[in-house]
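Below you'll find only one chain, the form predicted on its own, shown as structure tokens.
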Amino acid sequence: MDIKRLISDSVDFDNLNAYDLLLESSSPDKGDYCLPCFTLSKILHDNPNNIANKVNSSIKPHKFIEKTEVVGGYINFFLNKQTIAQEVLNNFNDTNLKLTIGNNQTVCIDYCSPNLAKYLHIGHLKTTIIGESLARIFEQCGYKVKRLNFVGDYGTPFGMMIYGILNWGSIEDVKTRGNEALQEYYVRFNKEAAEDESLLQSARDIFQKIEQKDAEIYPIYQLILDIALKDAKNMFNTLGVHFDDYRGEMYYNQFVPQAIELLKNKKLLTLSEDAQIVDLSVYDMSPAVILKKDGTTLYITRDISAIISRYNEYKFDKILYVTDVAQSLHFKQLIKIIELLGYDYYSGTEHVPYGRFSLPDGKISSRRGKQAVLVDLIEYIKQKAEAVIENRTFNIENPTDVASKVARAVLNFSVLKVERTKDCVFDIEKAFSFDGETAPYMQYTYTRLESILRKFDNDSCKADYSCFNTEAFSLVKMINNFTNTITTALAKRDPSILANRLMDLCKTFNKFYVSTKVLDGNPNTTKAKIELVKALKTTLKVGFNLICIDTLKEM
């Protein structure tokens, strides 16, 4: 129900479009919504208070509006809480939160994109969780979503690993110890290459053999990819994330010659210092280097071939790239080049940049060893969750499962609660608190709703909504407006809007719970409050899923 629309439709004054002027009131004593008349003063050549009185006189009676009042140039609207609550809560279910604005259009979302030569580290977390949350939000809004993971399976780092295997280790060691062995070789190579730069040329030579599918080297490369991708998939599963497509740089490299031929045919390539570039200076951008002077390709070369191939396969209406803000220029160049090639889908191509996410310890570098590696971070968080669960004063049926879901929620919410483009530092200790704005606080609120509903056994009586206080009606309004929250998060490509509104819902419910006895012994008022609890539970369940948080029945 669009309450703002109902209010604005009741205003019948000189073709005034009241909808855009209406605001939620700052406090209950000023009503539920207000209409400021200051912007009308210049148009109507009258003072705001007089205009407010005239507009107020034009308002038609409506069952949802209890009264209006004029105060200092504002019209304050007081809603009929009982009627609104009954309208919103009767027959509320998860279909109320399912949207169709996507009209079954296809959206491809490219996120995570780890370099398989390295451990997944905390730097991959933000792209992965923001990307997954956006995928779920798009699906909730009626889009078909393809989750793409453009894995880094190409380049000199694989030559470094293979050099380590051939000179310091063995294939058997890699098969036995998996990614642990590969990372040891990678770290050792970088340490020794710092002293002996000739090693870098050896790694480049090995990578060239990979490209040539050398009979000895290529099978080792495939083994590395199998081990690294399996390890990455296990990590994604731990995070509650899945992908439809894991094809990376090596796969799309086969389409590079066609992409370069297209650029040549459109006369977009020019020679600069023996490199082939697309000159974008007329668009206030630095040149995009397509081929270096030695003929090797770059990221943008492979991204051009990838987007063309993806469109041919998926016929997407939109494609989003969720990456670090530092890559903004790269994607501006990519989108402009796709436009210059004459492909209409450039207009549906978006870069969704995000700020950095880090631990208090500082920068992340896989070359210095396993600093801020995700597998270690998640294990540490899970151990902390298990310790918290053990200290609870009651038994939990499956404490290991609960601890895993709490740990995942802690990590995911820490990413999503912060505005997408802002940098943030993950404070692990604070994130586990059951007080304050944390994932465990939200999950515990949900378990409280579950507990209340388990105790209610009289569903046949009629709900009496006259018992609703300020907090109860605030919850009704937030539940009613939750689809607007979803669409705003979609439009701004920012899950933090959802995360913070869900936190507001939890905090408001807990205020209501402290001030109000839900199971009060009166069947009719209890039923009203139970309907509110049911609607809130449905809203939180849908909302939690959209921000990658598991619901729990107990914790």
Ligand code: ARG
Contents of the next structure:
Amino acid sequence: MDIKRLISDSVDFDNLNAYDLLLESSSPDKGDYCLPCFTLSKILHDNPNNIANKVNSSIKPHKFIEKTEVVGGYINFFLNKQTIAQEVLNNFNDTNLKLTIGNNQTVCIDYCSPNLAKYLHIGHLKTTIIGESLARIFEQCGYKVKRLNFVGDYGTPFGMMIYGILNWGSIEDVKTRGNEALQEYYVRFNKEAAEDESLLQSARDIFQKIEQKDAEIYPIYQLILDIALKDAKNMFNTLGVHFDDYRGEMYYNQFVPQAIELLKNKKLLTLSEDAQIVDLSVYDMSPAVILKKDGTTLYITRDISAIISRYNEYKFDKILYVTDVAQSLHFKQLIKIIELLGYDYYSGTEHVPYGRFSLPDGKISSRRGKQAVLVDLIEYIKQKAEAVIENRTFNIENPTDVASKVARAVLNFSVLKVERTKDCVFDIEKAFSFDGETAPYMQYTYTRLESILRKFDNDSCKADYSCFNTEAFSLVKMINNFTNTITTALAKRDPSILANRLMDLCKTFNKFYVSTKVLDGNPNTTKAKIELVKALKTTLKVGFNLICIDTLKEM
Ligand code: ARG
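Please show me the structure of the same protein in the form predicted together with ligand ARG, now that we have looked at it in the form predicted on its own.
What follows is the entire complex, opening with the chain shown before.
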């Protein structure tokens, strides 16, 4: 129900469209919504209070509006709490939260996309979790989503690893020790290459053999990818994300010659210092280097080839790239080049950048690289979650499952609660508290709803909403407004809008819970509060899923 719409429809004054003027009131004594008449006063050449009085007398009675009051140039609207609560809560279910604005359009989301030559590190968390949350939000809004993981499986680092295997190790060692062994070779290679420059050329030569699918080298490359991807997929499992498509840079590199042809046909390529570039100076951008002197392709070359090929395959209406803000220029160039090539889908191509996510210094030892490695971070968080669950005073049926869902929620919420483009530092200790703005607090609130509903068995009587206090009615309004929260998060490409609103819902519910007895002995008022608890449970279940938090029955 669009409450603002029904209020504005009740205003019958000189073709006035009140919808955009209506605001939520700042405090309950000023009603639920207010209509400021200051801008109207300028147009109608009268003082705001007179105008407010005139508009007020035009208002048609409506069963949802209890009364209106004119104060200081405002009309305050007081809603009829009982009829609204009944209207919103009666038969509320998860189809109320499904939206159709996407019209079944296809959206490709390119996220996570790690370089497989390195361990997944904390830097990959934001792209993975924001990308997954956006995918779920788009689906909730009626879009078809394709989750694309454009893995980084191209480049000299793979030559370096193979050099290591052939000279210092063995395939057997890689098979038994996996990524651990590969990373060791990689680190050792970089150390030794600092002393002996010729090593780098050897790694390049090996990489060239990979591209030529050399009978000895190519299978080793495939083994490396298998190992790295298996590790990465384990991680995705832990985080609760999955992808439809893992084709990465190597796959799309094969279509580069066609892309080069297209660029040539449109006369977009020019020679600069022996490299082939697209000059973008008229658009205030540095040139995009497409082919190096030796004919090797670059990151942007492979992205151009990938977007063309993906469009031909998926016929997407939109494609989103969720990466670090440091790649902004890259995507501006990509979108411009697609436009210059004459492809209309440039207008549905978006870069969705995000700010830094880091740990306080020295938190997780980074023995395996500059940044905390994701497996280590997840292990640490799992242990903390297990300790938290062990300390609970009652028996939990499946503590391991609960702990892993708490761990995942802590991680995902820490990323998603912060405005997408802002930097943040992850305070792990605080993130586990049950009484801060944390994921466990939210999950615990949900278990409260479950437990109330388990105790209630009289469903046949009529609900009496006259018992609803301010908190109960705020919950009704937030539940009713939740689809707007979803569409705002969609429009801004920012799950933090949902994360924060869900936190507000939990906080308001807990205030309601301490101020009111739900099972109060009166079947009719109990029934009304149970309807509220049920609708809230539905809303939290859908909402938590959109921000990648699992609901629990008990914790
Ligand atoms: N592999 C890149 C990185 O680790 C991110 C790739 C993003 N996707 C893309 N199509 N360029 O920074």
